[in-house]
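What follows is one chain in structure tokens, specifically the form predicted alone.
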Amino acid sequence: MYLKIVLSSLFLLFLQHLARVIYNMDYHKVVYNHLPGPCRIVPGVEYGSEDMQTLSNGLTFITSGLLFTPSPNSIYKYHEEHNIKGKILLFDFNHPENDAFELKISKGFDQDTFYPHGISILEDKQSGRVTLFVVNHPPGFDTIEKFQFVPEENLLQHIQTYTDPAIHFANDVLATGENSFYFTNYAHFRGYWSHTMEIILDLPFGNIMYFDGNDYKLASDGLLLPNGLAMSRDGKTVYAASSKTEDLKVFRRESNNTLELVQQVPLYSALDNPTVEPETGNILIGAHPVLYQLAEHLHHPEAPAPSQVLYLYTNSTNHVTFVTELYSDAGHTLYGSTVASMYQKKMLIGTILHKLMYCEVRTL
């Protein structure tokens, strides 16, 4: 009798979780198309523009050619068939008529195992020095690469590779100094099926780590698929996007660089990378509104997936006060948006393994 009760209860719990998983795949959602103004595809970017950051002068650095473990065999085949190489692209908002172009990387750096993901840039406005931190996924493990931009040569001078067991399943990085940064560990399991089960079972094994120049320290843990990171203009607040919980977490930076959660903003879309608009402090987030189409796109990049850009207004304490949808595409033009960056009412939208879009913003 008791055994039947226990088994029945477990079965009901299983059905409840299964129903939640199916619901969260967004089969019920409808995506409508709208633009913030005139938009066009930027020529020359065919295989991804996953993350980006814009400098105060309008130069935008973009990661392209993402490949990470675990990925399905179809993605490895797609990379091989199209000879996709990891690269950093540069786009100038001051001359949007020009294409994005690939930056050279200094000799000695192994570009054959360069698969860039998240990016963060430290800009010294007095000296003009620009330092890039980039998450990399060489086969079997993850690293964070540090480069210095040499504008006269359109070159990235490789400075350092950060490796540590703490960099376990890296997704994004957020620079706080010349030798310090936050980064997200998106998940725990690196095997394809174990990682899939971690996602299905909603296991909160992700975290945000902090490197202070000497040691790696836990900043926040118990997170479910933490994705991109951004920081407020005053450096007091860290924004962390979540793909699975579909919310933006707002953290206060403590004096020891741990993070204290102060706000959770539900956005009902699988969030990817946030960026902060330098003129206003408001936040842009690239997002995936329909998960089942995103899942298909992640297995077969030719399959369309909707794109979305959300614009979040913030107040003087860096809390989110209002949200609007700035861009929406059902998958007709742009597949799988991951990030957006704005400069003087002009915007770039990046993707996982698709194209790059440029828009004039006339709706804000």
Given for the second form:
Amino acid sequence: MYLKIVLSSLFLLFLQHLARVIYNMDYHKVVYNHLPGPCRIVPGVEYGSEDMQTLSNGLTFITSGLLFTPSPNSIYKYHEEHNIKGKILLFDFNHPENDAFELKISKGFDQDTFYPHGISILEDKQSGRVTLFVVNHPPGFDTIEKFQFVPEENLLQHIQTYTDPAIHFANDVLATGENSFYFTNYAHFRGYWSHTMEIILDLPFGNIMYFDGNDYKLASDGLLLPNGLAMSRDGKTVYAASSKTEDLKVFRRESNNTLELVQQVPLYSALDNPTVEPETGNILIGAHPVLYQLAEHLHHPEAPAPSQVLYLYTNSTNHVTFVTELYSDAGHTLYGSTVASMYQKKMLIGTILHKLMYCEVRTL
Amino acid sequence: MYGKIILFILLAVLIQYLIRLWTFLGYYKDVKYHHTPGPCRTLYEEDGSEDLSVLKNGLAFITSGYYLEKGKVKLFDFNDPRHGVEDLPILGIDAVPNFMAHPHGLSIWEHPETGVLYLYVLTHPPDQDRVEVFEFDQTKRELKYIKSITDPLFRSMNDLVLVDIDKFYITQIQWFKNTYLAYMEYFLLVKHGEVLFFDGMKARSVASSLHLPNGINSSPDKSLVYVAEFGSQQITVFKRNKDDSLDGIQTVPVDCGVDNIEVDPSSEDLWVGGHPSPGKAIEYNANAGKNRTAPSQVFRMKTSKGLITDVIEIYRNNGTEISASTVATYFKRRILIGSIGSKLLLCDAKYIN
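Please move on to the form predicted together with its partner chain, as the form predicted alone is already shown.
Let us now look at the entire complex, which starts with that chain.
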């Protein structure tokens, strides 16, 4: 008798979890189409533009050719078939007609194992020095690479590789100084099936770590698939996008660099990377509105996945006040948008493994 | 054993009904982000603007006061937006009982030879729905009452579209006028809405088994009729036959409780106002819009030879800027958005491709 009660309770628990998983797959969701102005695909970018950041002078650095562990076998095959190389592209908002081109990387850096993911750039306004921090996925483990941009040669000079067991399942990085940064650990299990189970079971084993120059410390723990990171203009607030809980978390930076949650903004879409618009402090986020199509796209990049860019207004305390949807595509032109960066009312939209879109933003 | 099978079947029927009801009510679509085509401003705050129509010369006629016992027709000139919205005086109506009660759908007919403009406004007096016919005096900017048209088949009508003088298609959205029976009708998800054709003398049914048909309009050449089904959340395109009967030729799912349709005569685009969450719209309506908000959505649909090819979302709001939008129209880079019971909104269209 008691056994029957226990079994039926477990069955009901399983059933409600299954219902939630199916609901979260968004089979019922409809994505509309609308553009904020004339948009065009930037030619020459075929294998992704996962993360980007724009400098105060309009130069934008974009990572391309993403491959992370764990990936399904179909993705490794896709990479081989199309001979995809990891690279960093440069786009100048002041000369959009020049499209995006690949930056050279200094000799001595192994480009064959370079698979860039998240990017964060430090601009030293006085010296003009531009330092790039890039999450890299060489086979077997994750690293964070530091480069210096040499504008006269369109070259990235490799400076340092950061490795540590704490850089466990890196997704995005957020630079805070020449030798310090935050980064997200997306999840814990690195096998294909264990990773899939971790996602389905909603296990909150992601976190945000901080490297202070000497040690790797935990800044925020128990997160569900924390994805991209961005910093407010005054350096006091860290924005973290979550793919699974579909919200943007707003953290206050404490004096010891740990993060204190002050606001959560539900956005009903699997969020990827946030960027902060320097003129206004407002946030742009690339997102994936329909999860089952994203899952399919992550196995087969030819399968369409809808794209979405959200624009979040912030106030003087870096809290989000109002949200507008700037761009929405049901999977016609752009697949799997991950990030958007705006400069003087022009916007670049990046994707996981698809193309790069350039839009004029007239509706804001 | 048979008892268990019957129970199982009943359970399955119940579950599929609950899922269909959940999809219809659409509370999960009451999402908190917005989307505008440009900056918007309120032209007026109260009494609503359930249906509207704009002429080629930029004059827009708006029905207002759906929740009032005596509503109005208002005028807005797109060429002079700062002038605002004015009430149109109506002459010759003193003896007509329950005049302009709860005005609803509107359609304009321009006489091809004389150029005289006739406005037909659907109203809901307590006894029977009727269509009031007016002539618009362009110089004096006033309406002159001509006659009222009604028919025993007019039960619970919503919108109409003129195809000739005194000839129109009109949507019958539901069967019951009584509140409780109407709610039962909504929640049972029954599809028995109809489109009637009034031939100048009497009305007859030309399309049936529609799920809460709401707005109706036609292509500029009057060969096609567009019907917005609020219940099945789709637009149906009908071909008009020589005998004025209708054949359905295209169905476009929109996943929004679509309300009224306006057709742009030059681009032949459809502009559709709607309620993303029909459940919230029904709640809003039940309270006559008091102390309630309901999300709003506007679409533009491109056409080719009258058939819909693209659906583009133009505007979306959770109800704070405008609640329960019902209609929208486009004129020279501006969009007018109307609602059942509160505002009339004017937006700049910064990008229409």
